[in-house]
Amino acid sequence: MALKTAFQDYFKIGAALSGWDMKDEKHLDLVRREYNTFTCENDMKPMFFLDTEKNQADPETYKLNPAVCFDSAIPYLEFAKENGIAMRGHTLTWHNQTPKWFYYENYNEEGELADKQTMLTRLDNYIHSVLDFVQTRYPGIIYAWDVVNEAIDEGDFRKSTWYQICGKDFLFRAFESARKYAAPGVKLFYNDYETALDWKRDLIINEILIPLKERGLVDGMGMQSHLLMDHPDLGEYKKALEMYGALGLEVQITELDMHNADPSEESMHQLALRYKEFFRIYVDAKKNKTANITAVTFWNLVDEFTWLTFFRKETSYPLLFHKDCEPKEAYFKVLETVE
């Protein structure tokens, strides 16, 4: 049974493709097969998407509007629209893969940087161009977006130069701007890591997801969940998911892998009962309606395409598939909760 049809009562189960994966019709047939949704891991994120040769070639043209090119996301909502995959859009607004120039006055990074008022109405243009095309030319095929990624680091808020330029705000004009400019239907996502940790998920819920839903910016949380064999705590981890619940938001898991570098039989059974605990916790929540989970997206495809490998350095084995798309033993594994 694939996995779509084993949690279709539960979720939708994804994954994150890559423009290798793209190429590849193997991948490609195992997307079809399993799955009933996917992200870009890349290819839709600002750096994609900003034009730099036309922004940086006339400043004053686009000094609040700046130019973008969606070439990078066309094969995949292509793949989506032509096989009736539902697609997450991942990111409008982030810190990292946002090109440097893009913060400064005349897009010249050896310049000065550009005021508040020029960034926000910036990032404002920016998100209306990205849901427009999307909208206009794919309508229906994005159901989600992560509109803001990792705001929160070493307990306050990620001193990044939007941080840095705009403090607070610019989040909140992000998520203004997404809510002004998404088609009805279409679910805001705020997106995190390490969501289990008490300081990180407690700042999350009391100074990001509150106050935006208190102003009906937000209907989602994200908790990516790259995980490690001996982290985070399943205690804990429940916890946090049952508190982002007790919200009244949906709750998606957008990037999940658990990092192992020992592909002995061995470590590949304790993955795969590890992966079994947590898809006990996914289910058993949306059984008990602790938390609206509604969608398990795993990050990428098969363990040879890992982000992972180039991340800790060394070679990684952390999902359900590997070599020609074969399922591994914690694929099995994870059917068997809802068996």
Second form
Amino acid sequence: MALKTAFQDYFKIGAALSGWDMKDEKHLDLVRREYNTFTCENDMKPMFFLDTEKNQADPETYKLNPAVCFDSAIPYLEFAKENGIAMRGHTLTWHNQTPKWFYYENYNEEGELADKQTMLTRLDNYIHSVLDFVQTRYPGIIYAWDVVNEAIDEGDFRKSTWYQICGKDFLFRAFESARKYAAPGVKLFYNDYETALDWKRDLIINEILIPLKERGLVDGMGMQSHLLMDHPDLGEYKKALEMYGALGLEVQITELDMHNADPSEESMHQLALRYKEFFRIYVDAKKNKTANITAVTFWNLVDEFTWLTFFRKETSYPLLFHKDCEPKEAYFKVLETVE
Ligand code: GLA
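Next up, can you give the form predicted in complex with ligand GLA of this protein, since the form predicted on its own came first?
In what comes next, the whole complex appears, and the chain from above leads the way.
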């Protein structure tokens, strides 16, 4: 049975797709068969939407309302539309994969950083342009957005350029703008990694989710969940999931994978068993109403294309499929959680 069918009473199941997947019919068939949601791995990030040439050629015209170009997203939106698959939007505001020039006066990184008012206005207009485009051209396709990604680091708000210029206001403005421009029913998420660490979990809850929720600006918490074989601890992870769930927000597992550099049968068996334990947590949380999980998205499709091999500088085997989209033991173990 396909993943999307097996888990249909619980949550959507998805994967992150890249330009490589879009060119590979086997990969696209796998998506059509197994998943009912997907995320663009990269192609909807600010570095792809912000038009370098146009903004820099005419900063006077664009200084408050950045020029944008959505070509990178169109193949994904078309694929979603043709196949009736829902999409998560990722990501409107992030310190990474945002061009450096975007933060500067006249979009000139040799000069001065732009002031707070300018940046908050650019952010508002950028979010307006993105949402307007997807909602006008592809209505109903994107059901959730990661409005802000990874704002917490080292025990505090991350000292990103966004923070340096705007303080915490960049985060609140991003959610205000997203709420203002998002179509009714489109869910707004805060997304981060290592969300089971107690200090990080508490900061996210107290400094981000509760203040946003009080103002009706957030609908869900995104737990990225780039797992290791021995981290995080299952109990800590379950506790964090339930604490996010207790806020009355949706929870989505947004970037699930499990780094493992040993492809031996025994090691892949351990990977399968650990995946099963995580899925047991997800299904139980949903059944027992301790966290309203609405989607679980794997980060990439097949081992051969995982970002982890680059990130960890060693070949990784972290997913449910490999080679020509063949299912691994982990695929069958995950399915066992709903048998
Ligand atoms: C983070 C981001 C993702 C992606 C991964 C690496 O988790 O949220 O968009 O860049 O890193 O692929």
